[in-house]
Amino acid sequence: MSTNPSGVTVIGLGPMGQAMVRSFLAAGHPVTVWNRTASRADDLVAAGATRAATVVDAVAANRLVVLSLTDYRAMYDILGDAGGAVAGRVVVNLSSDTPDVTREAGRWLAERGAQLVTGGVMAPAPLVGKDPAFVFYSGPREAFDAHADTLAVIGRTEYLGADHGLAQLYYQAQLQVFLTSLATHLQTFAMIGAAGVPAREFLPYAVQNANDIAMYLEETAKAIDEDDHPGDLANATMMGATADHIVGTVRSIGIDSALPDAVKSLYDRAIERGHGRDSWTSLIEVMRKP
């Protein structure tokens, strides 16, 4: 199989692969697909993909690789069995994992004669391709311009520099604020239905309240970035006995305290350490220095 200068071989075709192909698909690039699940690449080949036989085929076919797989542990298990046929090529590897291991997949592909390209897709599936989608990149500048056009199909590019673990660094301080952010909104409607409201009712005061902490987040950013952070709007102490009655509000009603037990728990090792007085910024020290 000879490899097009062009195209883009992507392996993984769970429903980001997926959404990364049509996308690719619409723009114009030759696109091969692979997949252990051989099945799931029908829908993509009748829609204009090459699907290819074996991974040695499908790494062959371009000289640029994208992986949408569950973790770097699938990328060992499916290029180590594409022998030589990685030499030449940039892999991109969208697969979430700690920065560490990014790092350490970076060496394992210099050694095979390849450049890694790791990134984070911060789009869900159906956005992949359209205006919303971001996705931060790092790794060598020279493989990540060599094909930044074509990635841009997938959503705007975000290169952070050289180092292979800044994108997963990003990508998982970014996931960390979606995951904890709606856990906190379901322990609110928990809260709330403990006496018998609906969540849609509660809902525009969660909406308003989600929108309302954007406007903090500047000031925030200034008082970590300085290292300043004056208490006299909003101290420590003040905010930890507040910490302290949503704990005793949740146990009332019986419902499940760990999240609102781990966020007193900041307030109470910050106010050990000194920073009763200091803004609630200050917690920022417990997480640097546990």
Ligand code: NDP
The other form holds:
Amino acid sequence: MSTNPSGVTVIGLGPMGQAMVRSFLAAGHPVTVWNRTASRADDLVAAGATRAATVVDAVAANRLVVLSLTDYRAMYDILGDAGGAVAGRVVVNLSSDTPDVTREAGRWLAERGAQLVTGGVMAPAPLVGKDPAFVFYSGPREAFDAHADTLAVIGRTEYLGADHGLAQLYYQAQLQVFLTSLATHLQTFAMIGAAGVPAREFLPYAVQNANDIAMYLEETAKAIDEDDHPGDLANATMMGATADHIVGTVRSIGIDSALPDAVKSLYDRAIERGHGRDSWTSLIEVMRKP
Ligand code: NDP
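Having seen the form predicted on its own, could you now give me the structure of the form predicted together with this ligand?
Up next: the whole complex, starting with the chain shown before.
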């Protein structure tokens, strides 16, 4: 067999794909690369990667094919031209998309004789291959196991199960925290900035606030799992009044209120449904049944 068992093909050389290639090379894996914009491979080839002239060559080079693309549409654009070359490959798609799209991709690849393992990288590109980085995976267990050691080079592996959509669900669940948190911190800086205060000056308070949020999570998880939302410390009516004050403050200083409006709406609806005296954790009922 001409394929190298420890070799890996990486398709998609944005910041994330490039970081993966460098990690694989550093760990001694032969790496074949292909990218739509070929010049993005130049530095990696100088670092020891092999440039495939075509997608077919890239896919043929190794049984393990890692994709790092903007979305799954890009996978179809690229592998749709690869003909039968994907047969027998394990395609590990570490691109972002929805769970349903990834499930459909699993079927599409299976029809072509390939196995799909989906994944979501829980680290920014500079942390790939470093200690805190981990990756959610799902898909056929044996396909994952066959390449788990190689994939561990990117970061700790967290295998979730056979359903292709699971890794993507976990990934999007974490990314919605990330995106919402980033946006909400920007909102805070905009609010403080309206008083002429530089973001840097407010930074220590913002950092403490971000760090403190974690301490609420254990009790939140308990309340959700036990479906018990005692409001003795902070009930939805009190928190909803504050949500209203945040909206009022933001509007009075003339900045965007979309995020505070969304939060206020959750409180309003929870109170309407009779959760006023329950904990703010009861908002999950509104989220579950909007
Ligand atoms: P980029 O958008 O910078 O790179 C995307 C890659 O996809 C490029 O190689 C691009 O090719 C290719 N691509 C996009 N559309 C097509 C298409 N239609 N046909 C062929 N190739 C296409 O993304 P990143 O490298 O930043 O991220 C890659 C994935 O990793 C994303 O899904 C992202 O959500 C995820 N991720 C990224 C993180 C980060 O820190 N960057 C962190 C965690 C996850 P070309 O070079 O020709 O444009």
